[in-house]
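Have a look below at one chain only, the form predicted alone, in structure tokens format.
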Amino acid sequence: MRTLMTAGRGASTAIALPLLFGLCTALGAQQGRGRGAAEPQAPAAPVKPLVPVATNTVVAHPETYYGERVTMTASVQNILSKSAFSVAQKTVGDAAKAKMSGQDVLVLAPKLQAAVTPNAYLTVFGEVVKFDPEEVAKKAKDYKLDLPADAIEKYRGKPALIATAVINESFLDLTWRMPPPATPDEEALDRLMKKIQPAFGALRGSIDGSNVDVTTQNAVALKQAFAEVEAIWKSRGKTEPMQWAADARKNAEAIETAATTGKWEAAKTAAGPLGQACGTCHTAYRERFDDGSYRIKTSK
């Protein structure tokens, strides 16, 4: 389910729509400007807060908002392409729509993943620009504008919003790239990763504290978990991640042996590559989606 998250897209706890404001830390000027002294650095520009604004206000005073980061809550008026639509304040009936003609604001959503619904209420986040295809290309370098020619001419020179988020009435961000349903292998890998991470964290602490019982317990747990990971990749015919899992299993075995014989330096040596195993495999074979979940890369 596509949900708006707390501290960015890496979090996994759904919450109501947040407005996150903050300022970048200014860099202090260095003391002294004698011969050979470093030049002072200018303070970093503060991040502008998002400005809540109505569409008709932007239409009436566009120059005030060009370059500003804003939020607009309005209804969808026209769906213009797969990534573009216009919004205006809520209207009821044909007469009201006619009265609001020319009061809509073009929204360009380069990362839109799901279609918007006509007349639906949305909250859009983004930067206001004076619409021109060349200006859009500068602001959204990887975006291929897909507006029809008549729409380009209709909105040229008018205020438009390049959206970074499009939130519907259920607080779902329609710009998020969501994962396909998990396969049994993916569900199994997810369960194993949730066992491996805390076990490894406990293991590192117990090795540093020379705690035989805790080290042995977690080394055994990791050994079993990596054996299951190894089997999953073997069943998929992927020799590289299968070998990484096998190496991790062997390092867990080495730590178990080292702990029972009091060879703590050997345990620390084996813990290094063991800790790198998951990161190496994730980078090469697992893909992270905007809700924080992972899937096996389809290209692998």
Ligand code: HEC
Second form
Amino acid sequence: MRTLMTAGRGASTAIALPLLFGLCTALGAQQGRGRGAAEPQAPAAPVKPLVPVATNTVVAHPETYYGERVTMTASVQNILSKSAFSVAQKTVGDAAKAKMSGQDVLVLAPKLQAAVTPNAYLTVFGEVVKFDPEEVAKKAKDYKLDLPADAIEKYRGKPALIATAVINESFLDLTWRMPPPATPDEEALDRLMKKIQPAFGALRGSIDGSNVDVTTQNAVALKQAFAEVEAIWKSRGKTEPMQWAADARKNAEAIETAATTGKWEAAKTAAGPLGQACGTCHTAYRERFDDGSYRIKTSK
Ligand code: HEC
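Please could you give me the other form, the form predicted together with the named molecule, since above is the form predicted alone?
Full assembly next; the chain just shown is listed first.
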């Protein structure tokens, strides 16, 4: 894990961490499937591990790998469509490329969001299939194969990978749906939320500990932040979240008053709905993108 992270030069940790986390949970979920404590004890289906392979091994012994989940680290040879390219073990020049023709493995990445670049070194994850449009349609139901006819003929009957992840040299997964650029009010909202989160955490602890100073300080911070949140939704013409923010502001204010007068039960009572407001508004108005960043739901 450490080597992966330090090797991820250029990738900000904000992006690299959710990726690693995503990979780990994806792998963990695969490996741990059927073993959840609360799940009924049905016999656990054996889970196939991901096998790291070289493209030339797959080309030499395709039958061994059909139906297997593999990872391949190799460089891009031919870019065939928006969602398809081929990879081979070495970065090669044109002459060498010709010689290696037939040594490349077709990669179909139904969810590819960003273009791959020629010769880029990638790690692809997915299942190996014997390439045939019908087989692909069975395995990737929502995918529309967009290969040109000559490419279909070239790779037919050869091993291909249906990729679920395509990781580039900066440890970014090119199958990720990335957020659109933030608008100024989204940036403002994001800054406010990043203040609200720790303030709310500290507030809960300080109410439990009947700490007047810390409670007051954080209640005031929340009161001010939610007043700004309210203004943002007002300017966007959204009454519902505007009202939730106004209620949150009032609850923060009630906590401030309660703390200064030593009414800790009243402070606890106001902290309940204040905490619930977070989830209510997030469920309705917040969207998480694949890189771990949050935005206002695009549908809102
Ligand atoms: C009225 C709606 C609303 C309320 C109430 C609200 N949030 Fe948010 N929050 C959002 C939206 C929308 C986003 C996504 C926008 C963004 O971050 O740019 C968000 C994002 C966040 C984020 C992610 C910030 C990031 O980018 O890492 C955190 C953390 C957060 N909220 C915490 C809280 C907490 C804690 C509370 C309650 C004390 C709360 N929010 C109450 C609407 C709300």
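Small disclaimer: the values here were computed from a predicted structure and weren't measured. Positions refer to the first chain, counted from 1.
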| query | finding |
| --- | --- |
| Among K195, C278, R177, V76, the one marking the hinge of the rigid-body motion between the two forms | R177 |
| Turn angle in ° for the smaller rigid piece between the two forms | 18 |
